[in-house]
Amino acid sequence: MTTKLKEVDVVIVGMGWTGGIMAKELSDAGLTVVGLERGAPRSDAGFSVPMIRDELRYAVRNELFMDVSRDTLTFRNRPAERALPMRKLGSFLPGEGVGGAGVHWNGQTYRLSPHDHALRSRVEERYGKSFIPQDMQLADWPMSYAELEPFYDKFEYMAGISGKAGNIAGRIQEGGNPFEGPRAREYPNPPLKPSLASEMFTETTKKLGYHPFPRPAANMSRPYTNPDGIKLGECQYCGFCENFGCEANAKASPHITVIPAALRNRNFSLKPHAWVTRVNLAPDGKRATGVSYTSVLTGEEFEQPANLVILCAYGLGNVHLMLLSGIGKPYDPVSDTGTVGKGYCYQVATVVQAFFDDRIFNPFMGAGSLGVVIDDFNGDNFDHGPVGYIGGASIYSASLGGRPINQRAVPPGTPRWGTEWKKATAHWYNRTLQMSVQGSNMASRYNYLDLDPTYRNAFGLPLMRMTYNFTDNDEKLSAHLTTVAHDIARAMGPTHLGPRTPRRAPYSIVPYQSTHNTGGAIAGHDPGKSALNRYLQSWDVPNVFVMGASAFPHNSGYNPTGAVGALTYWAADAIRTKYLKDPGPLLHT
């Protein structure tokens, strides 16, 4: 028997960054808001020392991530293949529980460039329409960088980002990223302290004529109080950011920033362990009436009526729920029609390792976003004509923290086991520098998401099916930019240099690459080509808004969280200033 609850103004599905921001903004506006989270509750007291420094528990056994025994997805490279369930997390690591992936993230917080926001227009203008591959679904974002700039700023100040501006009101700033779009003001906190690896990368790239800058970090370089009065501690450089919660409350995360700020409002309530199974629609399918969810603790089923439904799950989860609920037309790659599931993108990421007999890096000291980056090969900051591909990458050296189980880098030619391997791992642990290439990924006709016809989750619902493979464009990008990174590493003068390992098809879902999944419910100007309008409102069901990276028309060479936060504040502002005054489809204003 299903229990029908009292109607509320807004129901939010998922309580990570986007859900927390929406809960705060809309409850501040006086609306009654319920937030539903399928995972467990969390607070700032949940990650104390020494418990949180348990690499086996968190980085190997994945305690903070989604439980694939209850729900997962199926995967294949091509539409002609049979998809099989992902039984173990690998290539990407979606979060679960209050705070979502924002609990275990590293804190790398970029703004997308003005070029990213107008990608198709810029490519056609500089290189011509014929430069775009036939099956590449290249599109502009439906909002410009200039329109989003105030909301990038708001997210950065809420999260206390540590960094160095490169362009303030059109004036290039020494030490920052000269390629970034204009910003209104400096970051709220100065950059993190550089490591030896950062200093070496900076020195070498400058000599090569590039433009290094410190990575923008949601790791606090000093104690910080944000505009909501939330206090964050100073980073301890403990090296336990990625896959972990923060022991010092020095990593901005939803469960210690926007969610507690929202909970100050009596008109907001948070319900953990609430697994939403569908968005309920009116008989004509053009209006949502609320959501249905199951308590994962008791098995009880509930109906939560609401005037406004906002999907704030991890991007893949948003698309899955839209497909299960019949919101929008599912994408069909054969006819190239439909929009829900279209435009799934990932990233093209590679690593270069350099080994120095005469350097001691102390890798156990680190932070999630501690590092130095160059953007000289990102976006359209270089001439793509000679290389023949679209996109780019951020290239960086990072000092994340050398944890003992997973940090076992050794030079080429080292035995893979035995006494000599043990000696090598002990020797090179302190003497290894790693560089990374984080490459963009363009939407392609045959990379998409839909419902699997065979496999189901613990609630009897079809799993989502992912069809994805690297394209010729991806392989060209990876070959070129992995070589650039390899050349930078060689210029540092290492004792040994690891091999170039560019990405090639077929894409594998097994080894970790990045938790940067985008698309599937893309935003755009045309309801025939996009699932959402410029305010992240469903074209088909106007009282449903869909947050997160699922709205991205393509994936850039950056971590997506900064853009996700900006888009959420942008959409919240549109709801407060436009939708509430006149509920219905929002016009392009």
Contents of the next structure:
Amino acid sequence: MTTKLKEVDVVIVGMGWTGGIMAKELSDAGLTVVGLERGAPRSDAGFSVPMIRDELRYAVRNELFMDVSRDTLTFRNRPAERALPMRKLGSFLPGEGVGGAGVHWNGQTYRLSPHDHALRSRVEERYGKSFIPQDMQLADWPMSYAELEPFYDKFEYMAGISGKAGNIAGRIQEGGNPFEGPRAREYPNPPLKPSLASEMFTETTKKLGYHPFPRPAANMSRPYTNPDGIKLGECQYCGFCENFGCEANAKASPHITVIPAALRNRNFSLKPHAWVTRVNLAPDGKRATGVSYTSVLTGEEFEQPANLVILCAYGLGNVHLMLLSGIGKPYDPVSDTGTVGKGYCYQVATVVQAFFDDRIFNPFMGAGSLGVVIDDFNGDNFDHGPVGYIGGASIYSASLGGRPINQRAVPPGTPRWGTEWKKATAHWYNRTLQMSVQGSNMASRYNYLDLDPTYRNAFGLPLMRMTYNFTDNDEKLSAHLTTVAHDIARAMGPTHLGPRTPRRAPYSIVPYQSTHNTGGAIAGHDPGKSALNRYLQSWDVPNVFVMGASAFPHNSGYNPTGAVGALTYWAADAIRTKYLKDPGPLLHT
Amino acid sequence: MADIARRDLLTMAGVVGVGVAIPVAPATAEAAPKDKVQDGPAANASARCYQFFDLNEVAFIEAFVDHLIPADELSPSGTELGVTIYIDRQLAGAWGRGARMYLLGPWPAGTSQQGYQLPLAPADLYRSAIRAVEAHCEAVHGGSFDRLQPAQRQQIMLALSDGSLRLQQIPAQVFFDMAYANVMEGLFADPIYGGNKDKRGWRLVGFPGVMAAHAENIERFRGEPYLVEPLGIADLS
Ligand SMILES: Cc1cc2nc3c(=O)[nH]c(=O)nc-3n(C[C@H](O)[C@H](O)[C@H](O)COP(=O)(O)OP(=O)(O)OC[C@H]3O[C@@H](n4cnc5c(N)ncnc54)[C@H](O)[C@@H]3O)c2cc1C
Ligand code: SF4
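Return one more block: the form predicted in complex with the partner chain, after the form predicted alone shown previously.
And the full complex, kicking off with our chain again.
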């Protein structure tokens, strides 16, 4: 029944950003590498005009995302509730197919702040131990910002990020983010051209004494050739960016950067339509022997033996596979023991809209990362004593696009239909400015992932179960920072101001909020409290490494992929320079 | 009896150009720079051949859509713009049959935070919900939805939208939210899907469509109106 394939050095599960980087780095090191991807390959014609500019197909029917008829998760707010399946996509949109979610991301590419990497120590030192709420599982990251800096840099140059540095080797740079950690050099490309909304946000936040800077973008501000010799085009500000593939090859994505670079190595082979159902372990459970997968084209089952298994199946997919395969001990919130599924975090995101009678924004001229951001309220860049919560947010104006099914706003009080609605829609579509608050989220004891006892996927395997709710800390954060954003919008002098609607519990899985799911296989110093060590190596099965935001001990107020990319290069470096010399646990306990 | 009468009326409307479901297109030249939606009612009716809806459902959906998008100085009615055809094609196709949805049981009722939990694909939900709304209209107002006074219809739409209308077996708001979203899609999606006729949805807001090379425009038109003839997928194919 099952075909056993020839053993390889490395099998990678999932071919998105993390899988693509690993494929390139490890095949460059001369290892035989197989990359398995459950979804389809990408063809050159896939994203061409005019068909790619189809809002219904890509942004409403979600063509490029995970198909939940085959596999989904179940969800509940609290352990006492019965979890039910996520029957349609909503709150977040996991990717599927070669390139993963890197195909249809926006491209906002940040570094976490140095404080994020040492969060617990920082909070205890500045505010005292008693400042930390009882159920908050606050931890330091097991690697510092300074250790990751070269790998952030490597990711940014590979992906051609357009931006303005704020701190080069300790010297603050005009126009950049003065709060950022020191970086070795400038971004590879200058910032994108500002929109009117960007200019208004910059002017107002400066007046208010804040420090605006252009959002760092994986949308190319000019044609770019990366260090691997991969050529990227210039962004056309087409406004069909997030949820879509880029027609102009101007959005750094794995399927046009790291994956073709890896494919130059004959020792790397890419297998699409290969759905990995488990990581196989030796009888003692301490070594992985490879993976099992099913061809979703033929239904055939295969076993791929490998010396090293690297999970790159997006954070949620990684945790699901670990639970299905028995890698590490599942987390139990009641006894607060076990590690796999622990520390699942999300983000606390809100939107503020402002309407200007006398302005024309042309919202359809935009790019996934176009906009301006302030970091004055992110991380620990402000005094949390008076506000009484931990964490922060990036607050930004976004000029993403003006796709009329989804990106349309009317002032509060407008009826939902009829002539009045039509008039308001016709008038305000071009006169609305949008701002966002992207709030951090701390791990909390009862927010976690495990296997569902009832529901199954197309392979007959249990779905993963998500138990998640917003906490008091999240509500305080959102109330404060949504007000800050609302005040910025008011200071611009709009004709109408949208409502101030901070996030409150209960969290709902229905409206889209962000595809920034983190935790579940967190990295840490202590094998009793974390699933992975600082090199993202499983404490329990040392020839398994687990990439992606699942390793984050908390979710910051930034988009995650800058840090995800940096951690992947950091882990690849540890595999190349440490693990291969002496395969086994890289840290001893 | 009522059913037959309505069906007759619709058939007649197609022939002689009368009937509730066939509104006129009063668009002004200003609001409609290149108005192609001015064929006579008979031509419109013959263009409206449905794949999914039966004749009773047609009467309902046309009245529903035209209540949300009435004919006025800004645009012809939703039905005239192809919105009902759009919805019909969606329901007859893969989406309507539940593609890319997880529909396996069990199906206990959940909290609103847990989202859609019915065992129904969208097409089944529409069919059951329309029947339930019509049953309500008959029971409370003694007539079908399309025959109600505008004020009565408004009352029902509001009660559907806030979930206060109790329908047999179907949660009113779940149906309304889906149908409302579909109406917006039918108005604003690319015309290749059957709605947004002559790009009137795009013209309404000033969306230029699929031509989107704005690397220079973003500076040249910063703060200035960008007025172009909108283009759809079919125009470039
Ligand atoms: C609309 C959208 C906008 C976004 N915008 C931003 C942004 O602006 N900035 C930012 O930082 N981040 C953004 N993100 C998030 C970003 O895309 C992810 O952080 C990033 O892609 C994660 O990389 P990954 O390799 O962990 O996962 P992915 O890139 O998702 O790749 C995982 C791959 O694994 C495959 N896979 C999963 N399970 C299996 C299995 N069992 N067998 C085989 N293959 C499997 C999947 O099909 C997928 O291709 C966005 C995401 C979305 C959806
Ligand atoms: S906005 Fe720029 S990067 Fe994004 S899809 Fe369009 S051209 Fe590509």
